[in-house]
Each structure stands twice: as structure tokens, then as C-alpha cells.
Partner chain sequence: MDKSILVIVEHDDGRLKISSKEILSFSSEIAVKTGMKVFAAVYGSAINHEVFEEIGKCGVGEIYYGENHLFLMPNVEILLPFLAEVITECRPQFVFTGNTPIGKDLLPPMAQIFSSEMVSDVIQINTIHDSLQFIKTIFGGKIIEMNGYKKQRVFATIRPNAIGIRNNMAVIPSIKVIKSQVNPPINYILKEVVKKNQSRKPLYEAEIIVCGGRGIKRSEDFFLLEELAGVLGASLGYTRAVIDAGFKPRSLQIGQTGKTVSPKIIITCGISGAIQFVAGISTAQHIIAINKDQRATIFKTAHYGIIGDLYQVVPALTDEFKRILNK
Amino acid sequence: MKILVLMKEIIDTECRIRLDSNHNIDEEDIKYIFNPSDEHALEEALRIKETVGGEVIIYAIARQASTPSFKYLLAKGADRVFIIPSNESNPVLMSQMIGNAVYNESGDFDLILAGVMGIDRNNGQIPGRLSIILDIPLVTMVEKIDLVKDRMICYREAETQLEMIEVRLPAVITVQRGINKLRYPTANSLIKNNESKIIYLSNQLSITHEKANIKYAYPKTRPPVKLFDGQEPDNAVRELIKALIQDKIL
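In the form predicted in complex with its partner chain, the chain whose sequence appeared above, alone:
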């Protein structure tokens, strides 16, 4: 089975994030991490490969500087990484880049796995867009999958229920954290020289696309909290409710 995994490097929200003098995101002193649910997509791909055999290939749009972190993913057991070097953050253009790359390099894939959403910009658009570009079905928010011949049984979280979906492959499936526990690479696999398995692709796009005019700002600062001392709980609770009524919240 040929499984493609979409992995995105994102700015770690624990960093201090600043705007520069042009009101753009200041990339200095910024730490990057892999988008958490994407790591679970990779883990799931590795598990499927261990059961039925095949290949796990990572596709990522990333900075050139990110090679070391991708070596870590190879050490976990991925077979190859295709990097599209770009700092593009527009979902229309990103999906087209990935779509082209997949079409050129892995046209015979069986499954694409990705995380539910990038928690940097909360877009969650790439998997859905890719399902149209590649003309394959999409299943989102999946918590458990079972492979049955050329179909995948997906347990997914819907509005207020858990659904069991049967989807024909190839398909795009997005997974959440609960689906599995991440593995750590062994020390041996970490020191292996596997740089040749990281392949940089060109990111030439032939489409013209009018993007949004984007501006950034800091959020408004919040008013200070009104605190009540809970040493005497009944008292604190009465004071709190009095304040809520005064402020017309109740």
C-alpha cells in the first residue's frame, strides 16, 4: 500500500510571537514544530505499513532549514520525504502545489493521511481541497481506521455521534490525536545517514490567483480580572453572583 502523509511545520504557539515594523509576523527567534495531528497521521501510516506492507511517503511544504526535523520522521520509519520549498501560507496555492507534486511523483498512491487541521492558522482546508484536485473522497475527524480490501472503515466524530464510514480507496482521511500514540525513533535509526531520502521538488505553479489582502495586529488587551477570595466559599460565591448581576451578565 502506498500511503502519502501531509505534514506541516508550524510556528510553536508557545513562542513569543511578534509583529515587525511592517506589521508582518516576525520570524526571528521563532521555533517550529510539526503540526500535532499530522504526527498522528504519520504514526497511523506507519502502523498500516507494518500490517499490510508498502511505503510511507511524506509530502510537506517547508522551509529549506527544516531538513533535520524531517530526518527525525525518516528515523521513525517513513520511506521518503518530498519537500516543496516555499513559505506560502495561502491554502489555494498550497493545495495546488501538493496536488501537482503528488500527481507527478506518486500518481499511483492508495491513501492520503493528514491531521484534521493546522493549529497555527486553523484553516483545515488542504485535505478538502486536495480531494477535489485529485478527485477522491474525503473523510474527516477520524479516530480509528480498519483496512478491508480496497476499502477503509473509518470511525469518525460527527456532530453529536460517532459514525462508521466505509470509504473507497484512494481517499483523503484526516485524523485526530486520539487515533494512536506516537512512537519514538530508536537511537540507531537517528544516527543513520538518510539525507538522500529527502527530495526537494520545484514549486512552480502555473495558476494565477488573487490572494486576500492580509493585515496582522495584536488582540486587544483584556480588562483585569475581578477576584474573590474563596477562603469562605459561600461568601465568595455570593460576591461573585452579585458582581455578575451588577454587570448585567445574569
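The model shown is predicted, which means the values in this text are computed figures rather than measured ones. Basically, rigid core = biggest C-alpha set you can superpose within 1.5 Å across the two forms. Positions refer to the first chain, counted from 1. First, how it differs from the form predicted on its own.
Once both forms are overlaid on the rigid core, the distance between the two CA positions of Leu19 between these two forms is 2 angstroms or more. Ile10 is not among the residues whose C-alpha shifts by 2 Å or more between these two forms once the rigid core is aligned; its shift stays under 2 Å.
The Cα position of Ala158 differs by 2 Å or more between these two forms after fitting on the rigid core.
Mind giving me the form predicted on its own, seeing as the form predicted in complex with its partner chain was just shown?
No partners, no molecules, just the chain.
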């Protein structure tokens, strides 16, 4: 079975983000990590591979400096990594880039796994758009997967019950973080030189799209909190109403 996994690099949520003079993110002290739910998608792919055999191939749009990070994923058990070097953040274009790469490099795949959404922008668009581009089914927010011949049985929580969805392969499936527990690579696998298994692809996107000009800004300073304590409730309410009128809220 050939399983493709979509991985996304995001800024570490523990980093303190600073802006430069052009209101762009200052990259000097920025650390990148993989999107957490994407890591669980990779873990699920590795477990399926251990059960039925095959290969696990990672697709990503990432920076050229990402090679050491992806070597870590190869040490976990992935077979190859295809990277499209780009800083693109438009999900429409990103989906088309990945779709073209999958079509050209892995046309006979069986399954695409991805995290439910990136925790940096919370778009969650790329798996759905990719399923349309490749004309294959999509199942989202999955918490358990069972493989039955050429089908996947996907389980996910609804508001009042557990949904069980049967889907034919090939398909795109997005998984929640609770679907499994992540493994750590062995010392021997980390020592191996897997750099030859990381392939950088040229972006041959044939269509054009208006690019958004994104600028960042620090949050505005909030006014100080006004407390109406130490008073009788009736007096506190009167003072609160006066303050709301004075600040033109009422």
C-alpha cells in the first residue's frame, strides 16, 4: 500500500514572535515544528505500513532549510519526502501545488493522510481541496481507522453518537490528535544519512492567482480594568452604569 502523508511546518507556539520594520515576522529566533495533528497522521500511516506493508511518502510545502527536520521523520520510518520549496500561504495555490506533485510523482497511491487542520491559521482547507483536485473521497476528523481490503472504515465522534463511515480507496482522510500515540525514532535510525531520500521538487504551477499581501501587527494595548468592589451591590451597579455611559458604551 502506498500511503501519502501531508506535513506542514508551523512556528513553534512557544516562540515569542517579533515583527520587523516592514511588519513581517522576524525569522531570527524563530523555531519551526511540525503541525501536531500531521504528526499523528504520519504515525497512523506507519502503523498501517507495519500491518499490510508498502511505503509511506511525505509531501510538504516547506523552506529549503527544513532538511534536518524531515530527516527526523525519515528516522521514524517514512520512506521518502517530497518538498516543494515555497513560502506560499494561500490554501488554493498550496492545494494545487501538492495536487500537481502527487499526480506527477505518486499517481498510483492508495491513501492520503493529513491532520485535521494546522494550528497556525486553522484553515483546514488543503485536504478538502486536494480531494476535489484528485477526484477522490474525503473523510474528516477521524479518530480511528480500520482497513478492510480496498476500503477504510473511519470512526469519528458526532454530537450524540459515534459515526462509522466506509470509504473506498484511494481517499483523503484527516485525523485527530487522539487517534494514536507518537513513536520516537531509535538512535540507529537517527544516525543514518537519509538525506538522499529528501527530494526537492520545482513548483510548476501553470495557473496564476492574485497573491495576498499579508502584514502583521501587534495587538492594541487594552485600557486598564475598572473594578467596582468594596461597595454595596446597588451602588456598584450605579457606578458601573455611569462608567458605561461615560465611555459611550451605553
